[in-house]
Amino acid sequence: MGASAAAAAKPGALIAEGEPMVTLPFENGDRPLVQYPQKRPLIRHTSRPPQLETPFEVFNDGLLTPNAAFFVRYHLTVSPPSPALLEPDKYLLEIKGSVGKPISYSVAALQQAFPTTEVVAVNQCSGNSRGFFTPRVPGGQLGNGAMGCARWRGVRLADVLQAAEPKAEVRQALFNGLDRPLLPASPDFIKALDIDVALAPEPILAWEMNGEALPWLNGYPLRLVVPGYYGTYWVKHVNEITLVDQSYQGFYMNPAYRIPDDPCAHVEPGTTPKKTVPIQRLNVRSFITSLGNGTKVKMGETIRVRGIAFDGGGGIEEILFSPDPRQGWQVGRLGESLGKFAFREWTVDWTPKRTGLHELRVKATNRLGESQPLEPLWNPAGYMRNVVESVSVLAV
C-alpha cells in the first residue's frame, strides 16, 4: 500500500477542518465538501463510517469517473479497515465452505494463478437519489452522485471458485470483507450471490481501477465487481468467500436490501409491500450532465446538450430528448460504447425558440425494451429511482 494510504491510518486522518458546504437540491439542506485520503473534495453524508457522494458535475467530464472522485459507501462503523490489515504480506483471500479444495490467495498469487481480465462497469448504490423520494424515506439522503463508472481489472470470480472445486449441492457464494461492526452483536456485512451468477463470466475480483491500484476507500487491495448489479454486492476488501448449500438469510440479504416483488419494484406511497425479493440488477437511467437547473442559454442559439445513460447490461438502444413537456421527443445521438455495463454518452443539438423557462427531459430505452417512468415510483427503502429526469434552464 502506498504512503498516502498508510498516512490515512493516523488518528484524525478522516477529520477535516474548515469544510466548505454544498446545498443539496432537496429538503436535506447543506452538506460539507470534504477531502479524504486519495480523494478530491466529496459530499459527506456521514463520517463514521464515511459516506461520500460524487458532486454531479464530475459526470460531465468523461465516461470514466476518476478514482479521486468516486463515491464511497460503507455500512459498518469500523470502516474502512486499517491499512495495517491490508498490507500485501498480511492480506489473504480465503475460499472455503462446500468445496473440495479450500484454498487461500494473496493478490500476487491471484495474479500469477489466473488470467487477468477487465470490464468497464457502473457501480451504483441501491439508494442513489433517495433524497428525492416523496414521501421521504429513511436512510442516507443521497442526491444523484452515488454512482460511478470505472475500468476494473482483476481475475474472473468463476476461475477462482472453480479452483476450489465447488460441490454439486452449492446454491450460493457468500462474500465478506475486512470492515467490521463496532459491537459484536451487530450483523457483519455479508452478501450472497446465487451460484449461477457467481460462476458467470462477468463478476471479477478486481485489484485495479482505472489503471491504478484500488483506492483505500474503494476496496484496496481487492474487491468484488458484479457488472450490472447494484453496489451492495460489490464487497470491498473481500477476504472470505464461503460456498453454501442453502439460501443465506443474513441481515444484509434479509431484511435489508430488499424491494417489492413487482416488475417496477414499487408500491403505493406510504404502504408496505406484501412480498419482497433481494435487489439485483440496475434499471435503466439517464441524466443531462452539461446543463444544471437555472443555467441561462441564449434564445435562437443552438447548443449541444450532453448526458449519460446506463442499465444493468442490456445495453442502451435509444435516447429521447424533449425541451418542454408541451413538445414531443426527438432522438438523441449515442456516443462511444465502452461496453454494455458502462456509462453511454448521448448528445442532442437544441435551439431554444422562445425566452423563458424550459424543462429539458431525457429518457433512455435499452435493447430489452426497458425504459424509464415519467412519474417517480416509490418504495419504502428508497431504492432504484429511475424516473425521467428534468433540468430547468432559462432562455434569454
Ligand SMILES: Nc1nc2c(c(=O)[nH]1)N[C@H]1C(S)=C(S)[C@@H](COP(=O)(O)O)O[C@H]1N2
Second form
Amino acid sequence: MGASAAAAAKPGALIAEGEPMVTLPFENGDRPLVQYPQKRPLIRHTSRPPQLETPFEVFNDGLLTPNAAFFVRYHLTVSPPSPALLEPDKYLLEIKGSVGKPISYSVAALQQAFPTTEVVAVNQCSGNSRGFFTPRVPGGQLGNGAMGCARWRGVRLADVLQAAEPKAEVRQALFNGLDRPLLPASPDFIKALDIDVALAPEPILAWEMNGEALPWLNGYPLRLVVPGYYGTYWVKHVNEITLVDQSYQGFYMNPAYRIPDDPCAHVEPGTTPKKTVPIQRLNVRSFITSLGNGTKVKMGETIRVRGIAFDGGGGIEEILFSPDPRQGWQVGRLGESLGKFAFREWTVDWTPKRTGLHELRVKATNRLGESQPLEPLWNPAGYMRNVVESVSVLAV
Ligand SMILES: Nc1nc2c(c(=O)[nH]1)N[C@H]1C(S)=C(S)[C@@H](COP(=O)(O)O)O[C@H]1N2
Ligand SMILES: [Mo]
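Moving from the form predicted on its own to the form predicted in complex with the named molecule:
Full complex below, order starting with the chain above.
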C-alpha cells in the first residue's frame, strides 16, 4: 500500500492528498489543519507569518491548554525568529532608556537575580472570534480558538524594571522582541504599557509554560505575560525593554490595536469611532465546551453540560444557563478556581423536556458586575467579541 493509499484509509483524514481541512462556522470558513514544530495540527489562517488557531474541542479537555495545542499569532514576515538567535548563550534581555542603570540579563541571570513566581492566565487575541462579526471586518477571520490558558512561570517584570532604577519622568515601558520586519520601512512590533501597569505585581517575564520551556512559536526563551490584558501585549522573544517619558505612538499602539473610547468598545456597525484608546483588559466571556452544534441528545435524559468562563481579572462570580429563550436562565455551578486570570469551569445538569432543536445559551457575570451582551457589540477592527454564545443541539 502506497503512502497516499494509507492516508486515504485513515479515518479522520478528510482528503487523501494534501492537507486535511476544517470548516469554521461562517462564510469562507474552510482552513487547513497544519502541523508545526512542537505543535499538534492547528487551524492555519496564514503561513507567513504563522497564524494558527486551536481547534475548539481542546477547550473541553481541561482548564490548561496544552502547549502543543496553544494558538500562535505573529505580525511580521520574518517570524518566528530563527532558533539560532534564541540560543541561551546568544540571548540577552536589555533594559534601557530613562533608567539610572541600564542592564542586560540572560535567562539564567534573571533566574539567579530575582525570585520566581507563577500565574495561571488566559492569553486571548483581541480579534478572537472576529470571523463571526456582521457586517464583516478586515483582519484574520478567526473562530473562537485564538485563546488559551496556561500556567506561566518567570520573574516579576516590576522587580526587573526596579533593578534598572527607572527615572522619575518615566511614563511607559516599551517591549520589543527578536522578530523583525522584512523591510526597514515596515513598523516593528513594539508594544507599550503605562508604567503603573508595568510596575504592578501581575506582569511577569516568563520562560516556562505549563511546566515546560516556552514552545518556539509561543516566545522561547522569554515572553511578557500580562495577566488580564489582551495577548497583543504579551510580547514574545522579548529582548528589549525601553523606558520612555512619553506616550509611544508606534504603529502597533496607534492606529493598530485601538478600540472606540466607550465603555463597551462599540460603535454602530459600519461607522468609525470619533475617539479611540489602546485596547486593554479582557471582557467577560463564557462558552459551552461539552456540546457542539448539531449534537444529538435524548429527550428526558439528564446530561451534564460543561464549559469555561473567564474575564480580565475581576473573577467570575455567576454562570447562567438557558436551554431555551422562552425558559429563562438557571444558575450553573462553578468549578475549582485556578486564580482570577484563569479559565473557570462551570457545569449544569439539563434534561431536554421535548424533542427537536434546543438553543443552549450561557452567560457569565464577574465580581465587578460586568456581563455579556445578548447582541454582539460591533467595532471596525472586530475586537473584544463577547456576545452570549449559543449551541444548537437536537433532542430525539
Ligand atoms: N514578538 C512578538 N510577540 C507577539 C506578537 C508578535 O507578532 N511578535 N503578537 C502578539 C499578539 S497580537 C498575540 S494575540 C499574542 C499571541 O500569543 P501566542 O502566539 O503565544 O499565542 O502574542 C503577542 N506577542
Ligand atoms: Mo492578537
